[in-house]
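This document opens with one chain alone, in structure tokens, the form predicted alone.
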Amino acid sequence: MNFRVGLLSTVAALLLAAPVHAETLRVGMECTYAPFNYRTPEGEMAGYDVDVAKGIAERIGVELNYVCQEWDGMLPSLLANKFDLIVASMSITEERQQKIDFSIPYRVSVGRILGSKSADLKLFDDEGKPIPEAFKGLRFGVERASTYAKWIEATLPGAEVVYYDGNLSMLLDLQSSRLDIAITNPMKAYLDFLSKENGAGFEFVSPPIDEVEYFGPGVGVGLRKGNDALLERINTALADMIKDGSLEEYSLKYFPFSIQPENWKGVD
């Protein structure tokens, strides 16, 4: 056999035998937002958002690399191509949709205010509308750059707002009376605070706040505009996960109630 022909045949055989590498997508998450996305003591990613991301990846045939990013830099980092997707409990809002695209919702997006049981606060009227005067003199904690912050700024412009980089420090300040009230995700508040000993003296002091203008129709996967084919693949995967019960199964690993939009029953 001609040496050159033999060499080419060998190279071709090696190429055919080489493993085909799956497409890899970089996923932006806070990595500190338990039980939605966080690192275990062993360094593994876990949480509801992580389960959703893995479910999507399995269905569309991709591998995932996780990129940890502080919340207020999430959108700029996606736009700067530091990762391909946001799967970080980000609410679908009109303002954000001007910058990026979103998948169909994979969980609800609501807020609820926490306060001391002994304070006997009446912050909302019988129709569920906030009473601006009732918030005067109250130190109101909220995570910066969040939909909750947008809601406060638009609805209660005179409130004394204290901004935080995360829920943990905010809830610690609420517990130690450095705050009077705080607004956050009711699912997380229930699991991390109200259901535990250190939250025994606190309660929800508002109804669920779900104004679509601020909170959108739910939480979705975010991606840069112009990736229509990828968006369609993700939406198809999520639709399958709703139909086969996977999303509900994921939610019941972490919460004693479903957090899918059509099944939301709230936390009383």
The other form holds:
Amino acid sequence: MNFRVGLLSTVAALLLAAPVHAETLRVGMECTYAPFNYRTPEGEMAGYDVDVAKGIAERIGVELNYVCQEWDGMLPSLLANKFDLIVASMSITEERQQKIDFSIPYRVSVGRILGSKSADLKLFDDEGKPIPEAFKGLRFGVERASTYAKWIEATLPGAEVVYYDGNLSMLLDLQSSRLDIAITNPMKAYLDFLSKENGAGFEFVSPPIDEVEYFGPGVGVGLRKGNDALLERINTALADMIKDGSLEEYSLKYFPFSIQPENWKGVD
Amino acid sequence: MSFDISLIGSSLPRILQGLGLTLNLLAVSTLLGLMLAVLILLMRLSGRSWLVWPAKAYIYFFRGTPLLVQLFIIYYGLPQFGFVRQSVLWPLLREPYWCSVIALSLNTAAYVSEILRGGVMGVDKGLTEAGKALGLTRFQRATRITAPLAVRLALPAYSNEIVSMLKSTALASTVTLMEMTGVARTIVANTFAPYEIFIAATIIYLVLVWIIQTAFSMAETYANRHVRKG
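Okay, that one was the form predicted alone. Can I see the form predicted together with the partner chain too?
Let us now look at the entire complex, which starts with that chain.
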């Protein structure tokens, strides 16, 4: 243990002694989660998360290096120092906050359930509460370890849940009728799926689900604990971006509606 | 990063919930694969080029492409075609379980047929010639002389293939199946503790491999009980 502390302080001393010019931060994201973080056909990184990361970098004066990482390894990779920041549409949750720190939210966090139009599903009562019996016998797709998965496990313990590593494979299985319903990010579902030919036969079969208990206050930038100075700089930059309308502008680049917390009106 | 040894112990029983499915995939695909392998072997040894070439092409394709790619083609590729979804096979192909079984069986069949062919090639030609001289029919020579000896020769390589299959079942986790690796990946995603959980999974796989190895070495001893040692 003493050895470890000694080692850590040596490393810290070395890091502090290193010249600080041209500081580079490595940013972890999936790189396949359009329109939040993805590669354009030209190979450029683009998306709302990327814009936010660039906006932060510009304001705090650092260079960015993008690291592509699958969703289920995102948090362990941050902890293992594979990168310094998560800017990957990660919702701020209590459970995650035990492991890492989050900035203030830069986007709303919400889920909605997709289902086939022809199935005529009524899964929620008039008050917007799920009806557990209605979910019986339905195969319910969700991304592993997502806030959506936590919500299902807590709210619908009897559901027949199928876990996916990514959004894309889940939507493929919804189309091929391996799944009856799937819960996902409504903004993404709207842009990539419902507004496209592939998603023509599908619709939202739930109201927006955004209980703070599971979905948290929104999506934030994640970083390892103990980086309070950096966290402070990021928070200041984000507050600035909310105030000067940059986040609003980034939203409207990708969506016909705003997705920053102050201006969320829902998709419909 | 902290390392929590107790997490290994507490995750073992949860990962073991996937053991049934892992063994099920292993047993069903091994069996189906073996049947297909024998068929391909017979085609390969038939000496008729219209049977030999399809068998060779089959072996080339399934040994020449990654199992993961084969699984993805079956699972994600086939349903892209409307006629597949209308077909009588869809109830099977809809299920991730059957997609995994099909991919594993088709893949192992290619390897096993080559393993068996190695066994057949290894049988001393003099023995079959002696059988011929004694007036045994082709069928009798194949079932009473070549097959028993070939199986004996092929056993060590075949046990290797079974071990390899056990590990391949982990790929089923990529198509949503909750076999041991699928369960482990889900726990990792929830606990953010890859080391402890995957070490727990490693322990279970090693125990299983040990059982398979031991069983095969007993089978080898039994099959070679007439062969004098030393």
